[in-house]
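Only one chain comes next, encoded as structure tokens, the form predicted alone.
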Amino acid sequence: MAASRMKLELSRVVQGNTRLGLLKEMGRMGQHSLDIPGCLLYTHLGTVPHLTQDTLHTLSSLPAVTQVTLSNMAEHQDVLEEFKGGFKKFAGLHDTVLYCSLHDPAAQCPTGHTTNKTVSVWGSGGRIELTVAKFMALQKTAQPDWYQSMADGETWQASASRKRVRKSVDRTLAHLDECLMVHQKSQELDGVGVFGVVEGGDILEERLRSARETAKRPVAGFCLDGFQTGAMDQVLRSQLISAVTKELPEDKPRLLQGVGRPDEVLACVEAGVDLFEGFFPFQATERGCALCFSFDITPDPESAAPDEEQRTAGETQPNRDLNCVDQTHMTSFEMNLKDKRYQDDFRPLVEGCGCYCCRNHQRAYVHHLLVTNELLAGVLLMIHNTSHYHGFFRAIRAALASDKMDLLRRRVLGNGKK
């Protein structure tokens, strides 16, 4: 059966593992096209949360690849294997590539349920088995461009042995080697890439074996798991993604889960991840929160800093921990717009922004609409937080192709002004 078409092409490597480059022919008919540093579009049931597709049309430069997880399609099996179109044409997803995830990156997933045969995914009915003839027979139904193999993926806590840490390499690499079995025999498959799983915790010499045997496989790419917020110490984790990738072809894309705050992205973006799960605006917008980052590399950095006020947004929080395994606490890259400060802000949310949220509607006016609980708050802070998420991917392109990366950390950051 044919493989997947999609090539990278790099144009820059910038101190030997930080990428900039194009991943072409991507889909069924190879007609997108994603740069990278990217993130893909983040979905439920592949609707971003809170926005129509014609709302969220209005936005530019949205990313050729749609997330879809596995974990969301594995209770509606039926309903897909009657409709026989595959999800994409079921969803009315026409002008995108899909790529199927196992899990939610904007979900936890209960440990514990991992056997040597199969992997749990978790929907709203609860916990749903998968043997790989399951994974399988759902990859055919929803016929995705590409996807994910079965992993397990438990050993991203810090008291996970080693014994036990080998154990989940040994398991993804099976789980692999099935898929590809049934994948090659399938004509469902036919043209669809299969993106290996990196596993091995926070044990070099597991994560090295997890990546040299993966690499083995005709895989179309690999994801990078166990790395999420939380789930390691920041240095250690980009000294493994750093040594990761050095045992990865050049020419494959890396797609790194579970990691989406800004100050991570950099760091993993150098040690040479290419690509990201896009669900960190939707976070944001569940808290009541708009990002208000500035990631503004222009000549004179002085005019474009971010006033004080958006820079420290989320230092009056209690809890930053930057580390903290829960992902609902709001970081130092939004501010609260639930706040009682902002009921008489008539300011924008971000001031220079260009999205329909910010030219339409000022910051007391999506306090009033968050406090009495209206739905066009989520609307109108998920318009916002997508569009300023992704143009924060552009400028990381930019200043990659510009030598102005420690321009940009310094932005990002909050130390535009030193």
Contents of the next structure:
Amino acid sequence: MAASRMKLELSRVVQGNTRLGLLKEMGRMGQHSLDIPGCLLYTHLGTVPHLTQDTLHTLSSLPAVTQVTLSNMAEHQDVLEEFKGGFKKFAGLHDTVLYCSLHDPAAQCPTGHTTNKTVSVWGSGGRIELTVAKFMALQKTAQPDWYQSMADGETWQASASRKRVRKSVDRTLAHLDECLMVHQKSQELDGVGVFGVVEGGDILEERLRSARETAKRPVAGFCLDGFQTGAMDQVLRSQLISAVTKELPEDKPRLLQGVGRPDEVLACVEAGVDLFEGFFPFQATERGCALCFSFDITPDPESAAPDEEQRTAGETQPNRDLNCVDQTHMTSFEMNLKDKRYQDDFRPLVEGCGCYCCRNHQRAYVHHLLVTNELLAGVLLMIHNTSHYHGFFRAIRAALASDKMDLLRRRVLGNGKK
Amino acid sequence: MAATINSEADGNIKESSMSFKKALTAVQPLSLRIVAECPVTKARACDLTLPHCTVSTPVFMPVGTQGTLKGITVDQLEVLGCQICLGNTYHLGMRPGPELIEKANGLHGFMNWKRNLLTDSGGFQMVSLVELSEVTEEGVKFKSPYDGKEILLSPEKSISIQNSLGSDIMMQLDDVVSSTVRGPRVEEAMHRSIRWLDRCIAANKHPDRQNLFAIIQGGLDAELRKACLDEMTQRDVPGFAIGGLSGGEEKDDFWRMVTLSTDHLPREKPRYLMGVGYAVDLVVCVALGCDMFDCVFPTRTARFGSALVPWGSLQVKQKQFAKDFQPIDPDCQCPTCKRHSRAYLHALFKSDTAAMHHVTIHNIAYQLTLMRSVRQSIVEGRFPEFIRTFMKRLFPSRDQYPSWAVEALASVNVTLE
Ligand SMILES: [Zn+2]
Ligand SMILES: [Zn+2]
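Show the same protein again, this time as the form predicted together with the partner chain rather than the form predicted alone.
Now the complete complex, all chains and molecules, led by this one.
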């Protein structure tokens, strides 16, 4: 098998864990690169929710990697087989690296359907059971640049026993070995990167075993599964991730699944995570909210000024429950534009934001679109939220490059001193 | 041109002398230049200059009911070449309300649309709310579906809201009767609409920048329509709409009322046929002499996955397109057809609302492109030929041509072989 050409070049490692760098020579032609810490472009079947190519490309500097999930794609297997050109071409995605994951991080996945030989994904028509053979057939027709190996990730409930956790680690390693065996024999997957999945629930020794074993296999990177928001508190999550990442080779990226809240992202970056799934802006959009948290770390107090006002906007509806399982709940990083007080507010969503929505529209208009259930509300919010969130990741990299992570954390958590 | 000479001097203007001067120096709110007239039919191609830009007619105007066009941004609409779109006074008057829109610098400012807007009177929605409404000489009384409050929509109130919205073209409040109703109620409604027109003209606070169109009523009764035309064309309004049609009447009645109206409307003013937007209807009614059209159909049907094509329509959600890797219309130049296949759109309908936006964009592009081709053919003097080609493409065979269309076209000297 020709290994994936992708290279990870670290420019800085802070406190032994936190990494700043560049993923280079990605994609089959090796023409793409992605800064880390970074975030993937979240999609439904290759489309950023609510957006067409026109509205998506009002956003500057989109991430070079697009995520698509098997839960969306599996039901179209016969179509993709007949199409033959791979998923990117099918979805009209011309210039991106495609990463294929198992589940949709923004959708709750029913549990109780994994077996020794299968995992299940939920599409629009219901449950689809995947064996390794079927899973690999999907990868061969989809032809992504990276894909997440098949995994049993049903260990995040508090009730998961040690035995169940151990079984999930064993199964996931077995799936990986089977996937790799098929992968290595498949011409179609030459140059495609497999991401091994680290499981282990909240049990440290299982986490370490899963990490060490996975690291022995010829994988291109690692998915850290079972850490999603609601599965555990951030202290434990940080401890486990720090322990896990110490076991992983330095030169391969670590992608954390199911974590998107800004405070959690910061903590996980510090624990050694390189990549995140970009679903958080979508969740905020679906609840009619605009991301408005501050991440400005420029020393100029003038440019930091509007953030104070933004923060107050968010703070009046605080929800600082860090263990909020229900992801439909509003967080303190956003403003609820359905709120009546925005009905005659003629300011942009976030002062100084350069996105299409903020350059052209006002809070009062977006409020009106939300209360009248107009489709444009989702379009405009998705543009703003995506822009804001990717700006946050740029700020993380800038903070890492200039030793300002403490300042950034204070800003994001809303108690930064100007 | 009569339409551009407003009554600045007649002392009716209650505004201060400051704004009076402004009215004199302001850009005239409407002028119509006839670019070409079809030598065979009654079709014409015009440049209709309105406060925000010039509109090439014949024109289809997409409907943005609540100050937005169904998931499409104003930039996308501009790129598609849309020069005028609609807003609904009834909906916008309820939410967010005229005061708020006025604060936002009118509907243009509120939705950030740089081109022209046309608003209806709010009266048409009463047909659908007829159980809740009561028509008197004063206006239409109805209960708000939002808070149950009784509201009177008088001609003055309608114009006051439309003045707040700041549309380039406002419609008079008319007494709307379903086009299938016959008898004395139709006559009463016609006469009342004339009286309400006069009240609307008097109520317009911005005749210097907002055009008020009269609406010809009279149901399906030729005598009544003629009487209404005689009365209304005596008023110095900048344009006329043909109303009270496209409400479920027989197509035979429909086209006869349209052609009767255009026969008696002044050549130098624009004619707007309300609520018409099916491709055949558009082409036939252009031949009958209409300039402007609107309809919710192309955008509404798009959300159900129905894409308009020169050979009819294509239901993207149907199974037969699951493995069809062509664009909706291989000849269409819209952003959707340039990037996506029927199969991808079919699949995307199961995953994301963006699928609707793709078809909406295509359908608006289809309508606007159709009208541009119609105009081009009129300018080049080959409109009758255009009609024949268009019909051949749309219908699989001659015997499937709707008889009303054949008759209507024959009435303007176009025979379909
Ligand atoms: Zn913005
Ligand atoms: Zn198209």
